[in-house]
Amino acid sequence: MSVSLRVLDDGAWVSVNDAREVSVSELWRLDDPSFCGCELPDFVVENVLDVGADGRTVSAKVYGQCIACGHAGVPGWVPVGRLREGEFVDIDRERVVLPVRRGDDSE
């Protein structure tokens, strides 16, 4: 089954299947000590540079900063849904999100 995945807005929409699904000014919770010095960085999604699919995780690779430090950049691929039957199924992102290490990463 094919699904649709694309960037829309300059970076402020994911759209999946040509309905506006993730937006940017969202507060995640990121498991990602490598990206600052915090604990649990709250990190606020600034622009989305990229969406794509790895199976049936939908992950798109943002800018953002840490709201607690300041800290500002790309933390990797962010799983921000799932694919079930052709139809995408929203992740809790307020939850503890892990950003995924991809090959292709670069800034």
Second form
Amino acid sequence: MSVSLRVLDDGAWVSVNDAREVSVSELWRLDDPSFCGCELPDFVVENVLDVGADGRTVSAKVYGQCIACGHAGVPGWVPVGRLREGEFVDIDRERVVLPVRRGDDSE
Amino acid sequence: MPTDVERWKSEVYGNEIREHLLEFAEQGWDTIPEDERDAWFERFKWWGLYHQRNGQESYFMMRIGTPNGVLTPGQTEVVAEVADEYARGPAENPIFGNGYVDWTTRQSIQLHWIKLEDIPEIFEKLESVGLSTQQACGDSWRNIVGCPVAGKDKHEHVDALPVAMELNETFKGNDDHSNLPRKWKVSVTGCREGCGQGDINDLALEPATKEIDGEETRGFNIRIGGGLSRNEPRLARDIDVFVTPEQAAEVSGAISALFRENGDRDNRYNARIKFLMDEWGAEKFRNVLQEEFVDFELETAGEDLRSEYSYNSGYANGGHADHVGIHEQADGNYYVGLDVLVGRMGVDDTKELARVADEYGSGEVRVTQRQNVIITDVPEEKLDALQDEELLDHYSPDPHPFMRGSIACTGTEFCSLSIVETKNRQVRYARWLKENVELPAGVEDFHIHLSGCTASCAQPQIADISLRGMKTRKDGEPVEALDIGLGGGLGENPNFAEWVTQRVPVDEVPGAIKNLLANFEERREGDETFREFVARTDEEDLAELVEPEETSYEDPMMHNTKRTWYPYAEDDSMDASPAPTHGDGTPIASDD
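Form predicted on its own done; form predicted together with its partner chain now:
Let us now look at the entire complex, which starts with that chain.
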């Protein structure tokens, strides 16, 4: 089953199957001390740069900053949801710690 | 690899979108195939329609392009009528009510809560008086900006209005220029005060004089590649080209064609011409333009007037910083610039504006890049009676500096990109500052621009105080916050604000401004302006002068307003959203 994943409106949000699923301005806790040195960066999403799927996991590359220390940049791929029978299943991104995966190829 | 957007554009784009748009309008929003919605919403932008944010599906923002900000007699009334009839949403804004007109920083008009099903009627009404939404958004020539009193101003070097109108006529609906790699923002100015803000446009035509064949010729110098968005602000660069008013359209078309052929269509983040200018530099840009896109020899730049620029400059050099106030025109009549706080005006007030403009002036209204409006062509003998009109009690030609200097973008109320609430917040800020903060003696212009994100629609980097949407935690809870920048401005030597203090909780920003101004007054040398003070002060020292602090100001929108379907709804949760709705406003999901 094909799933369309896109970034739209100047990086404002992730579209999955032509529906808006992930928006900028969310606050994520990242399990990625290498991003800024904070143990769990408290990361505000300012722009979505790319989206891809690795198996059933939908991940995004985003620009933003850690609101604890101010470091800004692009962490690795961050999971934003899952695919179940071609449908997007949200995860509670603002309440869980999100792992960050390095590498540029999540397709 | 071309992006999805480029693929969609290659299939259907430009003028031909209209017939599809009208067909969908006829059949209803829900007849747009689900797997084609991203594509159609992207394309609809070219006809001025922007799908509102999450929670407001099936509602659109509509932008009407008014070249050079000019609304000819009769047009303002129609804008008010359209807003009254079609721009009313399912919930009310506590400050502005339901049904309002936004005057924008690009001298355009934005309406919200527009239903797709109403588009045919709206287009008919707008077009009956010569208004259009064509190319108001999308990857093409956007609304052309310039000095809003072009053709009437006493400070004019050359009348740029015919040039702006010729560019509009030539490049609106022009198939050769309808599908560019990205948006294309053009400024044409002939006045001495710099109010076209060419420095922050993709293409700027600025007043200049050039000796050609022994004759002093008035025309324009050309700058390319300005823009504020995405943490990548750029000032337009001088490409050493002068054009006469007669050459302006041909050379502008050549530059647009150069962009069309050389802009980056593989990466939308790198597509604006400012990035091509980064890559090429001004010299190569000029060479390519000359060799590949222009058939005659380009003149080198003439003598410019930049040393006289005062508009939005932060310098007190005797010129105007905005168009608010009563000013004599070249023909002896007057124009009256009214302050519209954050650019938003209710429909009844907009109707009044149309009436007043008709009764006292020529009926014409003009929009400025500071979100204000101007009534033109008022005979001197009618000025007193005009000033007695109730409308001017609310939209003053002599407002308090905090009211006069406020600009705000759309914000999370409707916009997908914004991180914070903006318009209502800036109204609350301005009112609190007016009541609680004294400006240092003699400071009459003090600009505070609030933008909800790095897209910079409120042009935050060129204000005395720049505010940009962010998040932070306060007492452990996530709250809306603002980065604070200082000392930006245009003028002879434009520069962008320094972002000196980050992530200030929104309820502490008024206190920060109060303390900053007190510190400025204490350290001020003579009658220097705030921008001059910032320029001579170290960035580290500036950060210490900001001092965020809680005050009597209370902010009712500290929470994540983006998580609401509409921040001012009684039940603002996403689940309570009525969207998407049919053309009559009834929810689609409840009966399908």
